[in-house]
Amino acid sequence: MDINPIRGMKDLYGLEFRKFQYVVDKSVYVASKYGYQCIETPIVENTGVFQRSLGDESDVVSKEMYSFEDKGGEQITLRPEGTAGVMRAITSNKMFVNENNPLKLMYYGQMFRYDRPQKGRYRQFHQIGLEHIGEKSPYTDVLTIELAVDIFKAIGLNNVKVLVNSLGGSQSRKVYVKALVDYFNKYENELSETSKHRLVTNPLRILDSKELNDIEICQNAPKSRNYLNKEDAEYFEKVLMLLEQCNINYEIDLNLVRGLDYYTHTTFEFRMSLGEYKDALGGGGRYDGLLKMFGGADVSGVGFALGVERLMMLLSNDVVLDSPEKVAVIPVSESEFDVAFRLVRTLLKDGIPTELITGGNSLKKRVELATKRNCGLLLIIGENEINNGTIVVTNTKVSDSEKRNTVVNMKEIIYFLKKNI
């Protein structure tokens, strides 16, 4: 039997599994800021959810979604995106929402896409999404790309920059279509096969398209900008000012479309500006309609999704070592396992983090195994201490050795630990 994990997929233990959690707390500290509340979808949607919002074009949909019969003979999918699932989890549950009611939901979650593995991209990985629904305005989407920023800052990374395009309404977006079409029909004989098929199904993927040949005729077709109606540049002009207004260090890219087929107007992407990790972090955009799609009202969005990996990838480890700084209870030998345990028990109903030490055959080990757990304050009792009503408690951080030692009365301990710690 192999048991290695199946491959683009991994566990998540001990530093990894902290700087997992370090990059979720923080991004979920700072959308609470902004108004945001948590929601989870089920990990398992029918496939129909994903094929509806995502596009059959998109290289999700067409080449990397887990999706299979079940034993009903139902046709489910692992998501591949967490937007999906919310719009359908928001008409599920029929949950009010207008332009007077905005709804402000994050999640975060495996996603699954069966896509070559490679350094902070597997098949199986984690993302942290956004969504306000109900409101449209230049104003949301800033703050939206704002939002996103701020949790890039709380959890370390100052050199993120945003590329920000616009693909413009469905009157635009019709008008550069056709200008694309016209544009990539001269080079058809030499476009990838895949461009080809999506000359015919979807133009705007073949700006999206990762071979080489594609992408050196993309880089000059029609831009999106050039094409915008007036109240469509009016719109991203305004998404720029604000972003300028900021201080949010941002770069149009008129070849920005996104991988997936719901964006309107407004599209962006997160990229470090500095540094050789040249892959998008995340990104998102505006999407009209796309509640609509579900069977729910006819109302605008924006949100982004973020790649925890990658962001993992780019945390130095001295960020998550800072964790609480645990106390170790260590009973000199056996004769105060008792007293040792009930003490732990007493400082952890009390709040304080504290590990009991009874592994090792002496107090010597006990007192390096304490060191290895990143235990600071060590709590020593023996049967002198127990006779006395105190405690040896040894400060592991202080280098002399005179005054790493203090002895304190038992009764006083948690009082002492509470102004040490």
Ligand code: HAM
The other form holds:
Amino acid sequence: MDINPIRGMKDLYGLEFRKFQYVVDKSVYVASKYGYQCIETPIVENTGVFQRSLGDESDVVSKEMYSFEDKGGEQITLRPEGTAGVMRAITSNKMFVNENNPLKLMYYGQMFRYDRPQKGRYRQFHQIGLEHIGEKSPYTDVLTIELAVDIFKAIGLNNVKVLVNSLGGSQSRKVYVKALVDYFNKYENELSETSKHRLVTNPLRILDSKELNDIEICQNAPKSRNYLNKEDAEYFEKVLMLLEQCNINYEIDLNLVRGLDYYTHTTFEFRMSLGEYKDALGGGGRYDGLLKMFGGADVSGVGFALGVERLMMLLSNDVVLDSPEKVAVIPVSESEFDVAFRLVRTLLKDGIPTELITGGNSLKKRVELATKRNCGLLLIIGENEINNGTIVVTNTKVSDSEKRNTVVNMKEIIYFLKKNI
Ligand code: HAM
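Form predicted in complex with this ligand, following the form predicted on its own:
Then the entire complex follows, led off by the chain already shown.
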């Protein structure tokens, strides 16, 4: 039996798990201040949920989905992203949403993409995602971007840059796609096979190609911003103006088309502006008509998802150090196990973080073990302590040996610990 996890997937424990929890907790806290509520959708959906909404020709759908037939013959897929599932859930649960009654939903959990694993890229990874559905305005777009920036700041990342672009609405998009087709037709023979195919089925997706030759051809391809109609251009100008007003560190990236089909108007991505990590920490944008595609109301939405592993990579270990404010109850020998056990339960019931240390075959070993487990206060229980009704509390964080130990009356131990933790 192979005891390794599946390639591109990993176990999460110890420090890494604490980093994960930290990123999720901070994000949920910040987003809830902006009025978002949590939703959890299943990890597996019918393949159709993703296929049309993300786009048959997108890399995610055409190459990266974990899709299979279940025992009942249904085609199902491990979710590669969260937006489509949330739209499906809004419709399935008949959640009420219209222009006057927007929905603000956030989610976090595992996503699956059969991608080539490398630093910060996995086949199972976690996203934190937010969707604001029902309202369409540059104000909503910019507040959504600012919310992401606030999350970055809350977890201590102050050097995040926002890249923005606009794909325009459906009318501008038609004109733009025609310009792309005219342009790529000139290079038809030089394009990769996938791009040739996309030229017929979905020309916009040629811009996602990772083939070197395609990338070169794409460099001079028409840019969506130059094909926006008046209304869409004004919308984007307003977004830029509001970003200025909010002092958000942004840059226009005319090549930002974002790999999934559902985007319209504003698209954005978050990257570190300093340091060596170049991949996106997250990204998102506006989507008109996505909910309607799932049979819901014809309203627009905007949202983004952050890659939790990528954020964890940038966190310093200090922010998630195990709390040293933990108490260890250490019986000197087996005769004191019963008393120690009762004391541990009393302390825990009173809300004091406590561990019972019975491992190791000597007191010295147990003290070492408690220190390794990051317990700051040691309560050593021996025969004398039981007879006298007192406990010696050793504060391992105090270096002065005379002040390290305090004799405390057993009856006052909770009061003492609460004062000293
Ligand atoms: P996405 O750009 O495909 O957007 O993914 C968002 C983020 O997920 C990426 O920026 C990255 O940080 C992380 N990510 C993606 N693939 C991997 C991977 N293989 N390993 C580790 N991290 C990864 C979406 O998924 C959209 N649903 C975002 C959205 C929400 N748009 C509107 N609402």
